[in-house]
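Given next, in structure tokens, is a single chain: the form predicted on its own.
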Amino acid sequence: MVKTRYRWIVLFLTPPLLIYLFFVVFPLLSSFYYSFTDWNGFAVDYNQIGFANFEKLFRDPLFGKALTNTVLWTVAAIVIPTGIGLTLALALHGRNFIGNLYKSLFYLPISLALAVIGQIWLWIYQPDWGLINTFVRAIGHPEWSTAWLAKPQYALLGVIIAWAWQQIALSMVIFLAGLTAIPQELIEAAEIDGANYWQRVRHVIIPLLAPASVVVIALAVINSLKSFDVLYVMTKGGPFHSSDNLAMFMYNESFQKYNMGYGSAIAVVLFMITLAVIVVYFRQSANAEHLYD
């Protein structure tokens, strides 16, 4: 009986494990290997060059620009979706039919692919008939209209806003789930003690939302680090690399300039940053678990 059960376990686990090894583990190990070579992605022959790609990486001003943009994107990912998602969750939690309707409306963006999100916001930012420029002209300020994504000072911010518009929905849903896990007795006790709504939010609800906050922030950071599709659709890292992040920079080096070894080095750096975030996330999750005990 035990042997039969073990065989069924092996039978069902082997196909997904093989798929995972082939599509995740093998490419990951290959990236580490090729990061120490000068492979161009096509040639059969290539040279082992040690840490030359990494030395070049940290001298490359374009890498510095992409890293800075990634940090800015990550900070924005923590602040914008988390703050607005928490606000919406608090406003809509426990509401009636109208509240549920608004929840559905705010959740809609997360059901769209990021490539679609990028195309929608391309229309919004369009210089001639886009929503933003049409609005500023309608209120009597045509001088405010501009080609938003063609200006280096606005391009990155424009893409971040489009990306955050989708991520707010995810943050809202996680916070709503966290709010349902908070014992109502604690909130009622604070109300009986004379705490007003904002005091209950600050001193009771937000501290007890720590586990949900850890999940929201970790997902926001991880999603920001791997953001590529929305950026590719909207700016492709331009103009003049002003909206490059590490994922976009890696793509351009690997598949546009055919520096696969150099692109693999960028991928390794991005992987190490993401791994550090995941380690911090698991540690914070373990620390936050006792709050609902």
Contents of the next structure:
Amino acid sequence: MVKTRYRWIVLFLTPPLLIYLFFVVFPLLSSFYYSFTDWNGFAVDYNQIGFANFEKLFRDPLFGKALTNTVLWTVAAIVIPTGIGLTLALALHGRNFIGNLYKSLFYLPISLALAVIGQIWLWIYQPDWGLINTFVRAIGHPEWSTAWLAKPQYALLGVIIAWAWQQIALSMVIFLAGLTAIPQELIEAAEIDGANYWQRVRHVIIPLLAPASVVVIALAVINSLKSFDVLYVMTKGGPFHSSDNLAMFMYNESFQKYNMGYGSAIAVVLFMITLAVIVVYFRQSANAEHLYD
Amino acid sequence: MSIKKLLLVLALLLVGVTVVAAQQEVSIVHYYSSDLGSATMAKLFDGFTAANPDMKVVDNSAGHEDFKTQILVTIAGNNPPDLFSYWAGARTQFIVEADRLMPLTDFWSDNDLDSIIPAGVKPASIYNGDVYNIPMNVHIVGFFYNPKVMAAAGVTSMPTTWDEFLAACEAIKASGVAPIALGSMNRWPAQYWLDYTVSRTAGPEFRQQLMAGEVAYNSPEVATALEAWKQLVDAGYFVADANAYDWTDAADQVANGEAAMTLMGTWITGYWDGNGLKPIDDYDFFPFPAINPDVPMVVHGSVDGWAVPASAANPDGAKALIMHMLSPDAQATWAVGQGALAAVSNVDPSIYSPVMKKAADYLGSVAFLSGYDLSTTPPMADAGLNMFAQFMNDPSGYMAYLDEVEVVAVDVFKK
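Having seen the form predicted on its own, could you now give me the structure of the form predicted together with its partner chain?
Then the entire complex follows, led off by the chain already shown.
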């Protein structure tokens, strides 16, 4: 009996495991392998060059820029979607008609592909007839208008805002789900004890939202690390690499400059950073689960 | 089933296979993925099959951007088409260096291609001493302008010297229109400014040395070229925020009369014709003026050609298809359909619009050099293109930009 069950388990697990090994584990290990070579992604021959690619990373100003931008994006990912998503969730929590309408409206960006979001924001930032410049001209401040995505000081921020627009919607939904999971009697007890709204939010609701917060922050950070599509559509890392993140930098090196070995080294660094975040995430979410015990 | 029946079935199958094999397949991948481009290409394939009933063209083309990866992956995976379109220059060189292309030197001489392909275009076919890319069409880069805007500014004859060019820009600016449109959002449209300022001041030989990493980016010659370009930016002759626009935006600015001219390839005529503009009435052409009168004039542009992978299954079919593409009729159909200049000299010149005729005549009168990103290695081109966008954002730091690019050049060319 046990043996038969075991056989079924093996039978059902083998195909997905094989697919996973072939499409995820094998390419991952290949990246590690190629990061120690000077392969151009195309030629038959390449050389083993040890840690030269990794040493080059530390000398490459483009890597420094891409790493800084990735960190900035991650910090923004922790602050913006969490803060605004939580505010929206608190404001819209409840079951009245208007609340549900706004929930749906704020949720809409989730249904769009990031490439589409990039295109929409490209139009919003367009210098001649874009929404922002049209607006600042309409309120009598044409001097505030600029070519937003063509200026190195604004380009990255512009892309992060577009990206966050969708991420906020995701965070809001997770926080809303978290809010429904909070036992109502705890809030009522606090109310009877004389806690005002802010005290209830600060001392009861936010601590009890810890599991949702861990999910929101982890998703935002992981999404920020792998964000590529919205950046590709909006600036391609430009102007002159000012909005590059690690994913864009890796793409440019691997597929535009044909430095596949170097690109693999960047992929390895990006993988390590993401892995660190995921490890922290699993530890935190394990801790958060004890909350309701 | 009896043995007899089985043999009969086998024999029938064999006949079937022979019949199918009698019509050879020639597989092709190309990047002419626009509606017009793929329709014109299909017309050429039909002509080929009509002339060669035993051959059939199998077109496996993807979109233009997908093409760049698709072709490298199929070649690297030893599953290449028999024939593919490719940009002559550094991109072809890259595949040649990896030993993945079939030399076509004998094909060139056996078919006496010297007699139909102009000597000025031939260098675009030769890599490491052998022919690897057979030209299909040529595009040249020069100033495309709005004649009405020029006339309104009192510019009646087009400038041929730098002083005349500056005077024309000043007159256009005084008439309230931006003299020069540039859409460098995708970086490459700015490259022709470096191409021409370098080859018109330091000369074509220096320019080729720069592309090959034999001279430094922060040399006085390149600085002089950038100073000529900077002079125009500082004088306010460019439409503001070039990096916010694509080349088609710049083309629209010229067409709408918001700007007078743009430095662009002959493909702009295809774009304008598609928007209903009329050559001569709505747009016209003049070559980049001389800056240093002592250096020989050259024209920059790009050559699109055909390459045959080293592991092609049907190289003979590929070669037959190339010869069909080079026939005067096919070349005329292609040049007109694509808004390009034919790669062969024996097409009837009356196929060209008066504007394309001027471009064809100019191509025939001076030496041809590929544009920047097709002339230098991809990592170098990335650094250079980056600098051009940086320059258009703020030209004042040009010497520092050149120093930065030279750091990359030293690494790329292992000086």
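Numbering follows the first chain given and starts at 1. Whichever C-alpha set is largest while still superposing within 1.5 Å between the two forms counts as the rigid core. Owing to the predicted nature of the structure, the values given are computational and were not obtained by experimental measurement.
Relative to the superposed rigid core, Val10 undergoes a CA displacement of at least 2 Å between the two forms.
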